[in-house]
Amino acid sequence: MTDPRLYCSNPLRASAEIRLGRDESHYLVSVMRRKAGDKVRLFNPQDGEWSADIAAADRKGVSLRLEKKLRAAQRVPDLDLLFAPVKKARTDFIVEKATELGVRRIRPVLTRRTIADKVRLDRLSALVREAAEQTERFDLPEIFEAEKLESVLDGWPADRVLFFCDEAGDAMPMAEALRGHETGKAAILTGPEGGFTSEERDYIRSLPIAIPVSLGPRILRADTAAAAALTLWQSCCGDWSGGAQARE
C-alpha cells in the first residue's frame, strides 16, 4: 500500500517531530487506518518530500518523526489560469484540474455573464491541497480573490502572454498559437457559461499581450474549456513537453 502523502508547511528536517492538525490526524487514523509505526510522506516546495514515521496516533492527534529526504522539490511551470466562476461543482472541477495540470496561480475573474459573484477560498484551498497531495506536485497553487475582469487585466504585465480562449471570431487553433511561445511566463483566460460579451471580447483583443485562440469546432462548457486549454499548453510548452518551462 502506498504511504499517505501530506502537505506540511513546517520546516522538514531529519529527526524533526511534527504534530499534525485535527483534519490531517483524522485523515490518517480514521480514513487511511494508519497507526504508530506506519510510514507517511510529507512535502512542501521549500524542503521537498520526506519520509516520516508515525510516532503516536490517538484521539489527541498524530505525531510524526521525520526520517530521510526522498526527493528534492520541483516547481511547476509559471502558468496562471484566469477563469469565470461557474456553478459550484464545475468551479470545483476547474480548480481541482488546474492543480493537477500544474497551474501556479488560479485567478477567478468576474465577467458580465458570470453567474457566481464570489468564491469560497477556504473550500478551494482544501481542494487544491488534496489535489496536490494526490498528484505528486510539491507546492499548492496560489488562489486569488475573485475580481472584475477589467481590474485583473488593467496593467497586465507585458512579459506574461495571455492566451484568450475566444470561440467567437477568427481565433487561430491554440496548438498553432503556442508555437513560438514555448518559453516564458504565460496565462490562459477562459470565459463564463454563455461566453464573453462583444464589448469584453473587443477589450481583451485590444491588449497587446492577448492572443485569441480557438479550442476547436465545438462550443465547450466552461469547465471543459479550462481543462482542454491547460492540457494543450502543458503538452506544447509545459513540463509535459520537457521544454524550458520544466527546467525553470
Contents of the next structure:
Protein chains: 2
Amino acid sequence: MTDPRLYCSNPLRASAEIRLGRDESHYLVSVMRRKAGDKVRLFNPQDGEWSADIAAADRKGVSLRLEKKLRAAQRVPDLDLLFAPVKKARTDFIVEKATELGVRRIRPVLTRRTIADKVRLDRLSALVREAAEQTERFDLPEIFEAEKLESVLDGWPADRVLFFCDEAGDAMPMAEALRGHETGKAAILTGPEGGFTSEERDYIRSLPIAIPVSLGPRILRADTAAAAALTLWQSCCGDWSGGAQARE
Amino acid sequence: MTDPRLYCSNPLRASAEIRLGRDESHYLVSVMRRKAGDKVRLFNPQDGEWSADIAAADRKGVSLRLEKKLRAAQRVPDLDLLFAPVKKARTDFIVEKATELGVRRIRPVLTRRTIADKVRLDRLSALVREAAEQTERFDLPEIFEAEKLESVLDGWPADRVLFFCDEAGDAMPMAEALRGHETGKAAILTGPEGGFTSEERDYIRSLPIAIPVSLGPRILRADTAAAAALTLWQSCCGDWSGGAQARE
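Now show me the form predicted in complex with a further copy of the same chain; what you just gave was the form predicted on its own.
First the chain shown before, then all remaining chains and molecules of the complex.
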C-alpha cells in the first residue's frame, strides 16, 4: 500500500510540525485507518511532495512531523478546459477527469442549450482536491465561476489557442489540427448535451484564435468529448510525450 | 430535436411493419413523449439506419412502419477492450465509453487486485444498447463473461496486438507505440484500481504480442485510463483520422 497523499497549503520543511484539520484527520484515522507511527505524504505546488510521520492521532486530530522531500514539484501544462455544465454526475466526471488529465484551469461556460444543475464550486473544489491527491499532481486546478460563453470569448486572449470540439460536421480530426500547435497556451471547449446552436458555432468559428476540431464519426457525450480532447492534447502537445517534465 | 434512435434486430425493409416490445414502447411514449405520426429511427448492423413512422401508440404498445433508408451501416474498427472490473459506477462508465469510443468487444478480465461488484451482463447489455443508440453506431459491442486474465492471455491470437496500459514506469508513450500498428486487429488492456501485481506485469510483458504503453506522468484511475487509451488508438489507428469509413 502506498502512503496516503494529502494536499497541504502550509510550507513544507524538514522537521516542521503540522496539525491537520478535522476533515483530513477524520479521513486519515477513520477512512484510511492510520495511527501514530504511520507515514503520509504531503504536497503543494511550491514545495513538492514530502513524507511525514503521524506523531499523534487522537480525538483532537492528527499531528504530523515532516521528514524528507520525496519529489520536486512539477507544473501541469498551461491548458484550460471550458465546458458546458451537464447533469451533476457527468459534471463531476468532467471535473475529475480534467484534474487527472492535467489541466490548469476548469471554466464552466453557460451556452444556449446548457441545462444543468447549479454548479456548486464548494463541491467541485473538494472533488478536484481529492482527484489531485489521487492522480499525484502537485497543484490543484483552479475552478472558475460559471460564466456565459459569450463573455468568456469576448475577453479571449490572443495568445491562447482555443480548440473547439465541433461535432456538427466538417472539422479537421483533432490529432491533425494539433500539429503545429505543440507549444504555447491552449484551451479546449466542449459543448452541452444537444450541442452548440448554429449561431454559437458561427460565432466561435468566426474567432481567429478558435480551431474547430472533430472527435471521430460517432456522437460523443459531453463528458466523453472532454476526456478524449484532453487526452489528445496531452499526448500531442502536453506532458505525455516522453519525460514527466511539463513545459512552461 | 433529432428523432429517437432505436436498435432493432428485425430486418429493416421499406414499408415493413414492426411492433416494439414493452420497454421500447414505454421509452418512446412515456419518456420521449412520442405519439402516432411522429418519426423514429431504427438501425442494425445488417441494414443500416432507417426512418419509420409511428403508426399506432397505445396501451398495447407502439407499431412502426418503415419509411426509407437514411444511412448504410458502417462497422467500428476491430478493437477489443480488456479491462479489470472496478466499482459499479466506474465499470458502467468504462462500458459506456468503450461503446462511444467504438470498440467491437468488451471483455472484463479478473486480475489479482480486482475488487469488484459482480459483473452483471444483463445490466451492461442494456447500458451498451443505450450507448450505441445515443452514439449513432450501427452495431452493439459484444460483451463477454468475466474471465481470469491468465485464461484470456493463454489463448491470445497471434494476429491481435495487445496494448498493455502499464502505469508502473518505463513504458513508451502510447502515441509513439501506436506508430507502425496503424492497420490490423488490436486490443487494449487496462488494470484495476491499485494496478497489476509485478507478477502479472512480468507475465504480460513476456508475451511477444503485448506492447506496454504509458499514459503520461500522472496516475490515472482505471476508467480514465480506458477512455484515454481508446481515444489514442482511434485517433491514430482507428476511424477518427479523416473519413467516417471504418477499416476492416
